[in-house]
Every structure is written in C-alpha cells, then in structure tokens.
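As a starting point, one isolated chain is supplied in structure tokens, in the form predicted alone.
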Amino acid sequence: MAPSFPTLASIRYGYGLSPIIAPPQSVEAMLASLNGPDVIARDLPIVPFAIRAEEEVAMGKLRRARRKNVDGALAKLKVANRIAQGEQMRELRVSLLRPAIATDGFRERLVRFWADHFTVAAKGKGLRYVTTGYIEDAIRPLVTGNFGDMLRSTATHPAMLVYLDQIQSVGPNSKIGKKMDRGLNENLAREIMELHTLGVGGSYSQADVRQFAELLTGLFYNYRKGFSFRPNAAEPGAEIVLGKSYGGSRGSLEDVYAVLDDLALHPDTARHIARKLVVHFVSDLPDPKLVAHVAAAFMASGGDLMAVYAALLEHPAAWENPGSKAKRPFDFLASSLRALGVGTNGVGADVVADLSIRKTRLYFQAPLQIMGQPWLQPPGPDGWPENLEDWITPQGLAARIQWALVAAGLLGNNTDPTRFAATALGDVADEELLRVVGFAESRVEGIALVLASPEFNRR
C-alpha cells in the first residue's frame, strides 16, 4: 500500500515523522510554511561569517606571536583553539537540532540541498571554523528567493573566493599581474559554469571559461581587510562569454554581476537545477517530464525558487516510487533525533545541546566520518554523491547500526519500541519489522532495529 501524503511528504521532503510535530497535510501547507518566517534559525542561531572571520584574524595574530616566541602566546593560542573547536562542535549540534525540531522540514532539506550545490569545504585556508557562517549568510536567507540572488551571494562570498582559489587569480595583463608575475586561476569560473549554473553538458566552451575567469579577476578577499573588487588586478578589456560582451577597459563588480545574472537565467541552468532537485528529492533516475516541468517553471518565473518548488511538488511524478533514495548520514542522524522526539518539553534537546566537545565528536562527528560524510568536508566542489549505492554500503550500514544503538540508549530508554516504530515510520512500517521489534530483547535494541531498518534509511 502506498504511504499517505503526510507520511511521504515528511520523509521525502523533510526529515521524517516526529511524535511531537504534526506532518504537512497538503502541498499548499508545505509552501505556506516555507514562505513564512524562519523561526528555527532565530531560535537556534549560528554565528555569521564576519564574526568567525574576525576570530580567525585574532587566531592568526596569536600564531604569529607564537612563532616569534612571545611570552604567553602559546597558552593563549591553545585557549583560542579550544574555544573555536567548541564553537564548531556547537554548530554541528545546532545543525542537527534544527531539522530535528523544526516544524518546517522542507526548509531544512532545501538549506542542505543548496549548501551542497554551492559547496565550500572546511579544509585549511582558514575555512575550518567559518563554513557554517557561509551557509547562514549566503544560502539560508535566500532559499525562498531568486536563484540569481543566491548565485550572486555565493559566487562573491569570501568563503567561496578562498575555497576555489579566486584570491590567487589576477589578470595577466593587469597592473598587479604584470608587477607580481601572477596569472589567471580558472577554478571559480569553471565551477560556476559546470556545477552551479549550466551543468557539465552545458553549451559553453573552454574559451567561455577563460573569458569568464578574466572577468572575475578583480574579486578579492583578505581576512584582515574583508571583501573588495580590485580594478588593478582585473584583466583589462571586454570579455566574450557565451557570445555576449561584458566589461570594457576597466573591470568592475557590476560586470561580474551582469554575467552571473545571465548565467542564472540561461535555459541550460534551468534544466540543470531542475534535474538536480528531482534527483535529490525523488529518484536517482529522474522522470524527464518532471524535470521539464520544473525547468519550465524556473524559466517562466525568472528563477523564482518558490515557483520552482511549487512546480516540483505539484507534479504527480514527485510522489511516485517511495523509498527510491537513501538518506545521507547527516540526514540519517537528524531524522533519528526527530523520530526520537528530541525537543519534547526539553527532553533530549538539552542532552544534545549541552554535549561536551568530546561527546559531540563521539556521538556525531566521528559517526559521520565513519558513515562516509565527514562534517563540512565534502570530497570536492561537486559536493556529496546522490546515488543510493554510494550510501548504502556494508561499512556504512554497520556504522548506522552501531550509532542507532548509541542513540537509542542515550535518548530512547523511556520509549516503547513498537509505538516508536509506528510514529517513526507511519504507514511505511512493514508488518514483519513491527513483529521483530515487538520481540526485541530490550527497548534499546527494539528502537535501534527501527532506526537501522531499510524503511527508515530510505526516502
């Protein structure tokens, strides 16, 4: 029997069912909630990028003082590192708690989708402690806005400029380029075209990538001075991208915005974004009619994301073949916390929110690593893989089972396993699973069986 709308909507487009949060009853209700205020971000805040960047500057000063053997510098650096690590682990806990207790699971899924689409990795280059701030600044406020605005926001955000080495790129014929004998870096231009807009099979050439990279050369970021556009580093002269001329004798930020706006509304971008949304939410083998329907809404609305989401949810194919997708490890942890009722009158939420650095690493960071999705460390600019077989592996399943036992012991001792199965899975619960859960030797084992089941680990 096919699952009911509330069950499928919660599992496929949110973080699953909860014993304390009512599931959506209609597409209209889902869109209305998404269009409302972002309450959970207000209640569980994450520090903005700018503040984290200031902290990075302060830590940089301490590192330099340590290298110079300044008295007390080493002790101060250790304290600062400890504080930064504590904040990073707090933000991991907050990032898991938001989808666990949010009334609007669809918004939380969309934030993760777009964060993956516009990937920035917390690997060196000063990004260890600032990636969550990037998501909070450049992505989360714009998930219900216009795609072009989000593209502008991410493409020029300091975290993206650092991650894709744009701060190393200068126009070879610019004043700075001639003086410093430095050249062009095409990383940002290539990833914007290949990953963020037109797609791998898009109608662009290597010449377009190079010309676009030359347009981008003025973009710069320095942790001490912030973001800037440096005309003296920009390649002089007009550039031709996809047959259109941009800029002139002197580069400007407006030239960059102009090409980003055109890329955002290109038909290839509409098809690329539509396909990614369908693959992420519905199936690894997307229905061509559903993709075309979403792409048409993208073009007709000028990239209005609410119109795009409405087109996705209104199509019959968006609700077919439940269980076709696997939950990624982060989603598995978050949906497990949601199913366990974290947040019920403070029960569980305090346990998660107040964990020490060591226990956060033990309960969340290390399991994510073992399951194959280390926190804030995607394998590359293309983000995390989507295919079911990338996540349902022997090692990954063993790690999920082990974590399920830990979570059940930490948060589920007062929960009846059979009742938990019914509330966590709704009408996708298999009769055989319910029978096995009923015969479990302990509450912990019964709850762990549910969390480790195929029904729970698929969408």
Second form
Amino acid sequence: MAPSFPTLASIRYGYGLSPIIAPPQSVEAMLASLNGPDVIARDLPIVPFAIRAEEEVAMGKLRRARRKNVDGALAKLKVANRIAQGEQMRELRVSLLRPAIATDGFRERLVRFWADHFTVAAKGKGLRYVTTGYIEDAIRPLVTGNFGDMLRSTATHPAMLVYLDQIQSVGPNSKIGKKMDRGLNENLAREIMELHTLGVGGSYSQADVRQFAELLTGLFYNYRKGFSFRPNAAEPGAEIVLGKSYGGSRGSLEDVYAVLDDLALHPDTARHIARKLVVHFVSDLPDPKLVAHVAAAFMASGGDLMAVYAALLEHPAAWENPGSKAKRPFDFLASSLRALGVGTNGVGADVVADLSIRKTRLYFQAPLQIMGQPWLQPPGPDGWPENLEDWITPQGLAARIQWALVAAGLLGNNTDPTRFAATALGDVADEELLRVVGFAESRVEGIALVLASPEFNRR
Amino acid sequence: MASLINPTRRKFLLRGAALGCSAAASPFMTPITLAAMPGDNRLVVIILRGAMDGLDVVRPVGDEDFGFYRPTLSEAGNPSDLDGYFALNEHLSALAPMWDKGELAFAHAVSTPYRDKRSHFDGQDLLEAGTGMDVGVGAVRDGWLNRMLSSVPDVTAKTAFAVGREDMILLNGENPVSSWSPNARLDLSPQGKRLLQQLYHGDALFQEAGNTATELAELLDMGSENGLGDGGMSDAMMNSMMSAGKAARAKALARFAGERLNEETRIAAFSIGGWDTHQKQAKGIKRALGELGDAVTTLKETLGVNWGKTAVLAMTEFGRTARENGSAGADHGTAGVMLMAGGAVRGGKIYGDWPGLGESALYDNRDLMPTMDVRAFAAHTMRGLFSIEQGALERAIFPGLDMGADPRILL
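Would you mind giving the form predicted together with the partner chain, to go alongside the form predicted alone above?
Let's see the whole complex now, leading with the same chain.
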C-alpha cells in the first residue's frame, strides 16, 4: 500500500515526520511554505562568511606572530583555535537542529542539495571555518530564486574562488600576467561547465573550457581585502564560449556575468539540473519523463527555481516507488533528531544546542565520519555520492545502528517503541515492523531498532 | 557469510583497531581490495586518483621542448637520471635503487581510451571499468579486476573484501566484496540483533550489509564501555587525523596488503590520492610522490622473497598538460606515465612509444600524445602472471582492447 501524501512528502522531500510538527498536506502547501519567510535561519543564525573571513585574517596574523616567536603568540593562537573549533561545532549543531525542528523541511533539503551541487570545501589554512558561511550567504537566500542568480553568487564567491584555484589564474597577456610571468588555471572554468551547469555530457569542448577560463581571469579574492575584479589580471580581447563572443579589449565582471547567465539558461544545464534533482529526491535511476518535465519547466521559466520545484512536485512520477533512496548520514542524524522530538519541552533543544565541543564531536562529528559523510569534507567538487549502495555499507550501517542506540538512550527514554515507530514512520511502518520493535527487550533498543530499520533509512 | 571470517582477517581487524586514529579512524582511509586465487604470482594495482603529471614524475629532460614548456617545473628539485633521456622526480628517489636493480620500470605516453572531456570522475570510472569510450562512461559498474577473477578457473577463494567506506569498482561485481573499516561499533543485545535481522529480512541491501556488520562487530568485541566513536577522540587526535598520518597511511596500507599477499591473497588494489596539482605543483606533488614511494618500498620490504613473484602497477586516470599553467601547476591532460615495479618486472627500462613534445606531436596542441593503451600493459601483465588467455583479456576483461605486441614487461 502506498503511503499517504503527508507521510511521503515529509520523508521524501523533507526530514521526515515529527511528533510535534505537522507534515505538509499538499503540493500547494509545500510551495507556499517555501515562498514564505525563512524563519528558522533567523531563529538559529549562522555567522556570515565575511565575519568568518575577518576572523581568519586575525588567525593568520597570530600564526605569523607565532612563527616569529612573538611573546605570548602561541597562547593567543591556542585560544583563538579553541574558539574557532567551538564555533565550528556550534554551527554543526545548528545545521542539524534547523532540519530537526523546521516547519519547512523541503527548504532545508533544498539548501543541502544546492550546497552539494555547488560544493566548496575548506582548503589550506586560510579558509578553514567558512563553508557554513558560504552556504548561508551564497546559497540559502537564493534557493527559491533564479538558478542564474545562484550561479553568479557561487561562481564569484571567495570560498569557490579559493576552492577551485581561480585566485591563481591570471590572463597570460594581461598586465599582471606579463609582469609576473603568470597564466591560466582552468580548474574553476572546467568545473562550472562540467558540474555546475552543462554537465559532463554537455555540448562543450576543451576549447570552450579554455576560453571560459580566460574570461574568468579577473576574478580575485584576497583574505585581507576581500573580493575584487582585477582588470589588470583579466586576459585582454574577446573570448568565444559555445560559439558566442564575450568581452572586449578590457575584461570586466559584466563579461563574466554575461557568460554565466548564458550557461545558466542553456538547455544542457536545464537537463543536468533536472536530472540531478530527480536523482537526489526520487531515484538513482531517474524516470526520463520526469526529468524532461522538470527540464522543460526550467527552460520555460528561464531558470525560476520555484517553477522547477513545482514541476517536480506536480508530476505523478515524483511520488512513485517510495524508499528508493537512502538518507545520507547527515540527513539520517537530522531526521532522527526530528523523529525523537528534539526541540520540544521535555527533550529540550538544549540537549543538542548546548553540547560541549567534545560531546558534539562524540555524538555528531565522529559518527558522521564513520558513516562516511565527514562534516564539511566532501570527497571532491562533485559532492557526495547519490547511490543507495554508497551509503548502506556494513560500516555505514553498523555506525547508524550504534548511533541509534546512543540517540535513543539520550533522547528517547520515555517513549514506547511501537508508538515511536508510528510517529516516526506514519503509514510506512507496517504491522511486521510494529510487531518486531514491540518485542525489544528495552525501550531504548526498540527505538534504536526503528531508527536502524530500512524503512527509516530509506526515503 | 561465515566463510568470510578467518583468523588472518581477524588479525588485521584487531591490528587495525590498534592503529588508533591515524589510520583506522581516518574518514579518508583508502579502501583496499584483496582477492585470493590459485598460483604463486602476485599483482598489486595502485590507482593514482587526481591525474598524476607523468611529465613531472618521469621527466623527458632529453626532449628539447621540455624546458620551453615547463620553465619552472622542469627546474624544480634535483631529478636523478634514468636512461640519459628521462629523469626521475626527486621525490620518488626512494625508488632509485629498484631502478638500478632492474625492479622498476615506467611506461610513458600511455593513457586509457578516455579522451577530451578531461573529467576526473569519468576518467577514474573508465580506468577502473577498463572499457573503451564506446561503452559509455558509467555504463559498466563492475571493474576489470573483478572480470578477471570470474574468468580464472578454480578461483577457490571468493573472499575479496575491501576495507573502508567505499568499494573501488575495480573489484565490484559478481564476486562478493564486503566493505568494512574497523572503527564502527555495535552494542545491540542478542535479542536486538535477532530483531534487527527480522527487520532487514526481505531488504537485500540491508540484510547483506547488516549481516557483515554484525559479524565483524562481534569479532572486534565491540561491546566495550566506551561511548560512540570515543576511541580517544581527543582534540589532539582529531587534529592529527586531519593533518598528519597521510604518508603513514600509504605505508600501513601497503604493509597490510603485503602481509595478505604473503598468505593466500594474490591480488591487492588500493588508491593514493593527491595528484590534482593545479598550482604550485613542485610542492604539491611532493606528498603524493612520497606516499607512492612509501607504498612501493613497503610492499617490497613486507613481501620479502615473494617480491620476486610480484608485479605492481600504478596507473592514473589521465596525465596533465604539456605546458605548465599560469600558477606553476598543470591542468588536466591526456597521456601520462604508468609505474611498474616488482621482482617479476623487467625493470630499468622506459616502455612505450615516446612521441616527443614538438608542437605537432602534442594531442590537441596541448597534451602529451597517448601512443599506447595503459590497459594493454595491464593485460600483458595479467596474461604473464595468471596465464589468462588473450581472447578473454581482449573481449571480457578489457572489451575492445587490442593488446598489440607483447612489450615483455615481465621477466
């Protein structure tokens, strides 16, 4: 028997059911909620990138002072490191709490989807603690906007410029290039085409990558001075990308935007994004009809993401074959917290919100590592894998079971396992599952069994 | 599943646990894949992820264009001469004695059939799948090593298994492969385990993963008092996990592989990353080369007399551009270098058909021209070591491969 709409909608497109938050009743309600204000971001803030970057500059100064053996520098650096680590763990807790208690689970899923699509990871000492700020600034406010705007904001964001080596790339015939004998670095240009827009099967060639890389050469970021466009580093002359000419004798940020805007609206991009959305939310083997329907909405609306989500949700195939995907470890933790009712009276959010650094590592960071999704450390610019088999491995599953026991022990003491199964899984919990968890020899173990069940780990 | 568990396996798991955070708990722990089969010869495959710059590792210093293309990279470090034309990157000098003894060789200007898009991810998939471009990247989900195992009669031990969070597709496929890293714990009561089995019954994926997890967890005696993941996860250890331990990892992997190869294992595969040197390559490649050097010397050390029956092949998804880029690195290219080592290898020699670096000789006016298929070297090695028929190699294991004349890389 197919699950009801509210159950499937909250499991497939959100962070699952909660004992206190009502699931969405219709597609219209999901979209209306998404169109409304982003309440949870206001209630549980994450520090913006710019402030984190300032802190990094201060840390850099301390590191240099320590290298020069300035008196007291080592002690100050230790304190600063401790504060930064504390902040990083606080932001991990906030990042888990948001989906655990948000009314609008779909928005939280979309933020993670796009953060993964435009993956950035910490690189070097300069930008160790800034990924959450990047997601908060460059992605979160734009998940209900236009794809082209998100492409602009991510492609020119300092975190991306550093992560994909763009700050190293200089036009070989530019003033700076000639003077310092420097030249191109293709990394960002390639990944924007391959991963962010057209897709690896897209209709671009090596020559396009090269020309695009030349166009991007003015983009720059400096830890102290922030983002800038450096005309002196931009390759002079026009570049031809996908058959169209951009720029003139002197490079400009407008030229970069122009090519990004065209890439954002390319039919290959529409197909690539549509396919990724369907793979992420529905199935590792996407229904071509559904992909085509979403891609068509992308093209027709000029990349309006609300129209794209509406097209996804309105199609019958978006609601077929429940349980085809695995929750990634982060989503497994967040949906477990949600199912356990964290954030309500009794199982107060303080259990999560006020954890020490050490306990945050113990309960969240280390388990994420063992489950295969270390926090803020994606394997590469292509982000986390999608396939069921990538996540449901012996090691990954053992860690989920173990974590479920700990979480049930900490947060689920007074709940009856059978009732918990019904709350957490709605009509996805069949009689067999209810019967089995009813035989558990303790409440904790019964709740852990529900969290470790295939029904809870699939969506 | 019980057949999977044997005393030697137990040994590694326990050893792994004793390694502590540096290797065992690392989220980046490289998976290692092992397969047992009859015979005395041994094969180790090392996948170099991220596109190793063959032109920097085995430098064509005798080519008149080399210095022109690579003004800073060709000057970096102090390479040691190999054959008067090619020179070995300084950071791989740990292997120079093997070259002198005839136990180390390279094939230059080699590549897989992957062309033009220069995507790491597709390139690696194709390298591990062992197919040509005609099949479609990603269409083949099992790997060439696995297809080789299926083609060998009397593969008594289907005990290929991997350690770590991801299988390499090199050995994915029909033969059972399980995935495990010895730092996940399990504390269910016997009744809880039985109930979990019931929950997983009827869901093949969960059933299989759950069985192995429970079994291995029991082997590890995981019911101790420590909290989840609290294997001494102190700040210092967390930090050292993030930074140090990288070189130690390659060593630990190679030692583990070597010990198993001294027993019933005949094929081992693992990967070493860190080759994507878009900037400041002279510095960036040092660590990756150090790991590779460590891995090969450790294999030799551990294998002892068995080194004489071993061939190690280290291959990458593609090479890097002939010209260094604007940030003293190199971007994604096409042909590169394959490393071959071991007592079974006819070393002290650069194999392949060197195309030169003249402008007209470059591929796409940009990359070293691929003149031989890297799969041909692997195929000839497998034929030599395991007597696999050429037909099987060219049709089943590497579909569509023309093995060409035997380069005679084995003694």
